[in-house]
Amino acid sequence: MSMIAAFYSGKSILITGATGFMGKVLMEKLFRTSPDLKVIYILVRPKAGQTTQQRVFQILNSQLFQQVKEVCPNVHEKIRAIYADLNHNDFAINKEDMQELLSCTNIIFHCAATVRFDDHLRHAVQLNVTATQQLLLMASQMPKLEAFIHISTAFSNCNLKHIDEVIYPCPVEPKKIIDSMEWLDDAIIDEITPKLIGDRPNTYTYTKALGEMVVQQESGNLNIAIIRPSIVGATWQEPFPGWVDNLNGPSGLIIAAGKGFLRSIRATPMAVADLVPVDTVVNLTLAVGWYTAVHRPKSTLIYHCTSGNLNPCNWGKMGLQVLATFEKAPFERAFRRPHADFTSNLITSQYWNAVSHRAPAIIYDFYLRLTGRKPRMTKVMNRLLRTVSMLEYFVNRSWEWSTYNTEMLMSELSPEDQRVFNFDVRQLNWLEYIENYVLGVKKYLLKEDMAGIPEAKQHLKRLRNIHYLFNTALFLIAWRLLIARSQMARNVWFFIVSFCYKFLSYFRAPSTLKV
């Protein structure tokens, strides 16, 4: 039997993020395999009119919980949605809901977390560092609190090459970055921020290294984990293959390319494209939970979950593998020809032109104009474009992540631990696994009718003929303007037909012949 999984059963769980992509997917693998677990408290916040219950329902309705239902029918009876801002210092958590996180909460796992890379200074402050801080002040008041496992990235110290697992120090102190988030103007933070973060790409990996330091030093007697997770993807194996349903990471890439929209990207080919799939995340998590509850370590252990350095994939093999899942199952109502120089340009090395990916999108929003409706193309693409000028820094480097940590755990696990929460990413078929990720997103993000693919496929074949003859067309146009315009061309076009015309009486003669 699974000691982790018996760890949890009757245990009385706090989560944070729990509405977030891998706050789903470990609720359903907590319930999966601890249906008997007491309780899953969620901090939630209303949004889009729902309530939090309503935002519970529509977790639970998802395809990612039905195998739960099955081994848990009550599931929806052991999650207790609280009402919770994690914008407000004190989470806006009502005293009666505190009380009952305070005297009950065994474990938490605190995943909420702004992942915006280009998020305001002072917001990604409050959810990333406050709040963390606000959550450590909380579990020390929880008297039967067995485990705090924060939930961080292994992109937090990125400014480094080589990275080990231990806590990196900032140059200024978290507690002064908090205080003066209150009472700075929002224009003296923007002329700051590039100061503050330094060598680090965005806010995002600065203030996640700032909420690790607020751990160290705020724990206190709480027995506390670091997880360091690298780029987080769809599921591996658990509970199916391919699940997401965002569009963060590769996802948002994967749906631009293959509608067509994006046609390049600056990349290096073999830099390394450390993705973990979220189940091996969760996984991971949950035998950290365990393992910090149950032996105590004296320090704070710092667990990298990155695939790099056991089994490496770089953005070139990647890419290849998208190219050729794109060829069997084509994304519906492409916007052109998906996919057109992926293998070529958007894993290479050089620079990609903006204004080829403007153009169409220009093109479209003046026919949308002209039939009455309303432009968005351009908005999109523009939004497309932030976004990808934001990851080239990632999908330029490697990074080296030491995982002695990682790898002393897995050894503690039994063999049945070992296959009930695997986290050992080097069992991983890369090929197999990028192939499901674009079938999941096809299936699960965009919700596409796998039955379509025969459509889509023709699709495909109809935008693939425009685009020759469009660019043939293009190419005769233009030579014909050059003709007319130069001596010199109008020489080398008499010379290629006078040679075509040569080579095919060479060969029509013996033809002739032999008649």
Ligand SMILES: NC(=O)C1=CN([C@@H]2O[C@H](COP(=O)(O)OP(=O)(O)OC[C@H]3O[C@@H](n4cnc5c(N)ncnc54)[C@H](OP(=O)(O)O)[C@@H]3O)[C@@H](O)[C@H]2O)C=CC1
The other form holds:
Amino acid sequence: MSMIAAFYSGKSILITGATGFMGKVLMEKLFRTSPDLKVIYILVRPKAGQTTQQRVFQILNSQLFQQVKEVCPNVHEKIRAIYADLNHNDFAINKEDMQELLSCTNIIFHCAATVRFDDHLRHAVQLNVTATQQLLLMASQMPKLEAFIHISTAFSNCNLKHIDEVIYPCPVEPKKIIDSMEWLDDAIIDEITPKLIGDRPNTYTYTKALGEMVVQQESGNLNIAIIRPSIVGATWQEPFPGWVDNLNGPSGLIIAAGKGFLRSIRATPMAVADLVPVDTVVNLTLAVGWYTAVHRPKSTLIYHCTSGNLNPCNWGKMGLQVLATFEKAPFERAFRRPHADFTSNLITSQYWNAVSHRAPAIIYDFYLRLTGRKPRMTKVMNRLLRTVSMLEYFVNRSWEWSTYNTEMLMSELSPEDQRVFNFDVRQLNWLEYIENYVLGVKKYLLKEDMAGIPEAKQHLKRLRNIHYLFNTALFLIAWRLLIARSQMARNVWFFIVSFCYKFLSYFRAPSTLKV
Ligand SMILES: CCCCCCCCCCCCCCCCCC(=O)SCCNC(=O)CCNC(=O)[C@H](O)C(C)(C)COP(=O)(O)OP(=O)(O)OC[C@H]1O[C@@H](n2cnc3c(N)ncnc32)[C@H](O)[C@@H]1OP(=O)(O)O
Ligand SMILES: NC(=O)C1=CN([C@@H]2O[C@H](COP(=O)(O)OP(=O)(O)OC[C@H]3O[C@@H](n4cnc5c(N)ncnc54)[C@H](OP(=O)(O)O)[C@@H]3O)[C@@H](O)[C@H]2O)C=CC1
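So that was the form predicted on its own. Now I'd like the form predicted together with the named molecule, please.
Full assembly next; the chain just shown is listed first.
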């Protein structure tokens, strides 16, 4: 019997960010392994024309929750969606709901965040710092609370090369930042943002670091733990391999490369690609929830959920495997044939951006104009290159994260729990995982049917022929222009033609002799 699964039975669990990538997998695993849990409260806001109830309905009816419905047929009754918006200081939760949350919650998993790299500092502070502070305040009023698990990121201290399982202070106190966001106007915030984030690359990593400081400062008597995952990717094993539902991290770039838009990236092939599957992160999170509640460690423990020090894979290896999978299962209606150059040199990368990205986009837009359609490729390409430039920071560096607490926790688990809540990344076969990841992107993100693979392969063959034709035409035009203008080019041309002629005559003569 799994001790962790048994621990969650009968519990009332509060999850923030349950509609997000990680939150969905967390809920799924909880329902599948502990179908006897009492209730999962989720804080949800209406979005994209859907009410909170419609959003929950959609999640529960998705492919991800297929197995849950068999194990826990009354899952609809065990999920309580509470209207909440973390942009508001009191989360806009109504009185009755708040009362229920305060009096019943046993465990909190705080996953909600803005993960956009370029978010305005005011919004990033509100979501990643102030909302965390508010939630801690709520938690301090929950008499039945056993553990508060805060999800941070391994990159909250990405300005350091070696990162220990400790909270590193930021120069300006989070409380001062929160206060200043209330009275500074947007223009001044824009001006001071680069100074505040310092040597971090974006507001996301900075505000996640501030969020950790808030957790440390306002934990009071709560039983708290922090989990720091690195780059979270598609599922490895559970509930099935390759599930992914958003463009964050590598997923968007896999699509861009598979569709032939992205053909080169400024990345260091030997830099460690510190990916962790989302089910691994969720397993660790649930194990940490159990350990924190049952063993009540004296201080706030931080757990790194990373792969680089235990089972490293680098971007070069990952890129090759992604391309190899495109060969087997190409994406449909690609713009160009998939190809990926990894270069760490800025000038070479700018050259490839001009030749492999901007030029084809301009030519394609020219073709669209000629055929009476609206040009759009240059715009798409500009947005893609902007996205890539934001991710470049993470693919040109390697970090070392110590994992003593994570390894300690692994040794505390029973063999059964090590199996059911497996977070041992040493068992991960990267080539297999990356292949499943790419196939998952094709199936679950692009919603492409595997039956369309032969047609997709045919399309790539057509693109290859167009590519050869285009290059030949380009060469002939350039050559023709050169011959018209330069005596030297004409001499070279006559030399090549007469050489070919002699070469062919030499072979024709002996063959005629034989006959
Ligand atoms: C063979 C090659 C193989 C390649 C493999 C190499 C992989 C390298 C991957 C490196 C990943 C490093 C990630 C590091 C993560 C740190 C971990 C965390 O804690 S943080 C957690 C991780 N957090 C993140 O990863 C957040 C990163 N994302 C962002 O911050 C924002 O989306 C944005 C600022 C990039 C774009 O904002 P903005 O333009 O205002 O608006 P929108 O957001 O609305 O999207 C607009 C357009 O961009 C599109 N698109 C979106 N994402 C991607 C993508 N990743 N990619 C491509 N495209 C992407 C989107 O489809 C849309 O297209 P369209 O409608 O125009 O056609
Ligand atoms: N994905 C990754 O690579 C990594 C993620 N992390 C951390 O893991 C956690 C989960 O990330 P992930 O699942 O990928 O992120 P997602 O962007 O997929 O999910 C974010 C969640 O936060 C919710 N949220 C955002 N704003 C609000 C708001 N104003 N009110 C209520 N809810 C809100 C979203 O709700 P809605 O659906 O309504 O937008 C969504 O449920 C985050 O804390 C992130 O920092 C850490 C390392 C890597």
